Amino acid sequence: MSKTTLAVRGAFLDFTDDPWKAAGRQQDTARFLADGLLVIEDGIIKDFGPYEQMAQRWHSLPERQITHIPGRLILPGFIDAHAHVPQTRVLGKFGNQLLGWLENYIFPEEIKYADRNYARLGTRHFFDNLLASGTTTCQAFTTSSPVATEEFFEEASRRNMRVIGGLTGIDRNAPVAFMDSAENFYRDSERLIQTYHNRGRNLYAITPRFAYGASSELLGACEQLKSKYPDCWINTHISENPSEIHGVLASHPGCSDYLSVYERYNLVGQKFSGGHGVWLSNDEFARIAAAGAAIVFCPVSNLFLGSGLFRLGRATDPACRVKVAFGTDVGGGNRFSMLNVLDEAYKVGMCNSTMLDGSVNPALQDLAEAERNKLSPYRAFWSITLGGAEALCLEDKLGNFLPDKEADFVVLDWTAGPLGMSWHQSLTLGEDGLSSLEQAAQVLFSMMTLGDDRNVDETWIAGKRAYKKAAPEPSLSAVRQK
């Protein structure tokens, strides 16, 4: 069977290292190309340089395969690491912080997942608003229930996304109607690992929801879940909240700590993301680091429940680097767009960079950390795409535009957005455009803290376009005018 060969022709940018590791020279983590060429190939990235040059190479390509994106900003899709499907029509409860907006507000959604239909329903809403906002590849929690992780996968599949979900395990501190016990989760969880790992773009998690809700028993099975299936991932929450790290040290005597839980299980290592971690101590974030594990930053979530200020410095301290993806969190985050997470993210690393500077108290000053916490556009677009790839283990396979990566890409319009932004970008770029990396940044820049999900033009999934933003509606004034 022959291959099928295309091209995408316009601006790029891609990371190639971390910026966090390049001190004053972030601009060299990244590429990019005022005018470049990207050939895929069944889905796969085949070749990527610089038009005049894969114009020459490719000159057998006929012009009818090349799509040309002028005045776009191309970027390898985004990943979007922590996300709970089924609070998709949820969105925005107002005045509770984490476990009483879950009692009142989440499981009762959840429980409605169990409806074949409901979660079809759901599912598809979910993963719309996903490409509408340039997400590509996401890590979600499902629901108690066998049926919602189905849907998750098989909707999935349908759109030839890679995505890593898993059954949600929870056996306590939940409606009973939600809770299920360790052996219906062993058994649920095995055979929708059989089912689903591995097949096309689809990667197991297992899934315990969070310590608060997890038995020694259901923590088990989950442990004899990753010892048999040792190439599946582990997806949790950790240190979210106060009230939550109370609960979870009182549930789990001779645990120091909310780490050491699951580390008492041996679920702590490579494939190993917990969601939050607003209030790890500097120990645990050594531990973490040492096993190769990963934390996923929700501001936006963080902000809306109250919950704290993730001290995205220490995480990357270089003496004990962690691996940090981002997520939206929804429903606890109140957006799908992973531009407004990296909006908040920067606000939060303001604040805490505030903190440390020592101008006030002497006592708190950390120079280091503070600078670290600041969100530059080479760091929040790196974290993202490539850093987001790495900090899940799909780095071989996601998060920028070398050969034999995956052809998921976001196209991205930077003159959409709020009232005066295409001002504002005007004033930026004059009229020529983008011709530099320093102005890609401050573009970038400037969707991160002005934009959202309407500077999304279009999103490719496997070399396909999976999404294109609808033509706005004429005004008022301008149908009057004709």
Contents of the next structure:
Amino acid sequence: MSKTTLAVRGAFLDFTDDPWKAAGRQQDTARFLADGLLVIEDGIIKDFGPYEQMAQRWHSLPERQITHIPGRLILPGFIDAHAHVPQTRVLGKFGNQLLGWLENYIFPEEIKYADRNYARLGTRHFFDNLLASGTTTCQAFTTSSPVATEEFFEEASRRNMRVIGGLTGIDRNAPVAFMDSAENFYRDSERLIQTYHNRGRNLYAITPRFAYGASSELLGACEQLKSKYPDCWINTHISENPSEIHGVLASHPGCSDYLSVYERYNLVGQKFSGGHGVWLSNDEFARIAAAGAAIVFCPVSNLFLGSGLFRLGRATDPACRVKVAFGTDVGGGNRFSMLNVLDEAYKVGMCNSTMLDGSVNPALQDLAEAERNKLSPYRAFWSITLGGAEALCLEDKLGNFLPDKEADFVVLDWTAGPLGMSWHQSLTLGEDGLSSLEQAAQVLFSMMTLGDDRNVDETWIAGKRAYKKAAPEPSLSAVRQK
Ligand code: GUN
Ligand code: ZN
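Having seen the form predicted alone, can you show the form predicted in complex with ligand GUN?
What follows is the entire complex, opening with the chain shown before.
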């Protein structure tokens, strides 16, 4: 069968390296093309470069196969490395920190996902929200019911999205009707791995929900699964909340800290990621770095649930660099948009650098750590594109516009939303829109601190447009003026 080739023309920005490694020259890690062309063949990037050059190289490509998107900024699709599908209907629940919130709101809702119709509709809403937020890949938790996991992979497949997910095991500290046994978890996980892992764009994560909800038998089942299916990911939570951590140490005797529970079962390695890590010690950070494992920073959730301030400057210490992806943690996080995640991440970084009285936080080892807390637009957008892909070991497939990667991208409109227009007018843009990397970075910082999903105009999956923002309704005042 002959291949389908198409191209997208517009202003593009992506990253080729880690801005935390490039002190003082962060901009060198980004590429900006004011007028670029992305050539896509069967969903895979074939070529990318300045339009002028590319037009010569691709002169045989018919004009009708080129989609021109002027006045927008095109980035690789956003990666949400930690989200809970079955919490889609319960964002924004009042009044509890983690353990009370799980008990009062989350477990009662997730139990309902054993019903296939309920799960299917919720999962559809979850993916609709991802696409409307410019998120093209997620690593997701489901529930302890295989039905919810099947619906997750089936819906992702219908949309042809690159996802990581898995049956979410819990056999302690939850309602009886919600808990699984280690044997059932092993059996169901194995069936789901055999059915879904590497089918289309689906990838499987062996998923013990958290150490507080896992017996040694359940973690032992995870160890056996990882040893039998070493190619699978491992996704869990770590060190999110002080009460949770006390519970973990009490229920896993002999473990000196949270990480050592997962280490005991040989789970901490290249494809391991733990959500949150708010209360990790310096020693735990160093062990995670040495193992090549990742932490997922979820600032919207950490603030909503009052969990604490993640030490991004410590995690990014060049002497023992931890891989860090960013996540919404929906519904602990009360927003789907990774732009909102960046906004809160920026504020967490600012808080971490100073004490409330204005002095330098004495917990910071040095001023360099304070500087690493500062989330520039380069660090921010690298983290939700190439950085997220690297943390999840997906950098061969996703993260930037290099040839052979999958053509998932987001089309951003910096003029959208109530604040977008004021911003737009304060920029001295020429007729053709953005003309320099500095200008693009300025616009990105404004979108992450002032914007939200309204700035997402289009989302493309494997070279096909999967979402287009609806035109705004005319406002009542505009109608009256007519
Ligand atoms: N730890 C265990 N389960 C959960 C969950 O659903 N959300 C968050 N934020 N933390 C958890
Ligand atoms: Zn979570």
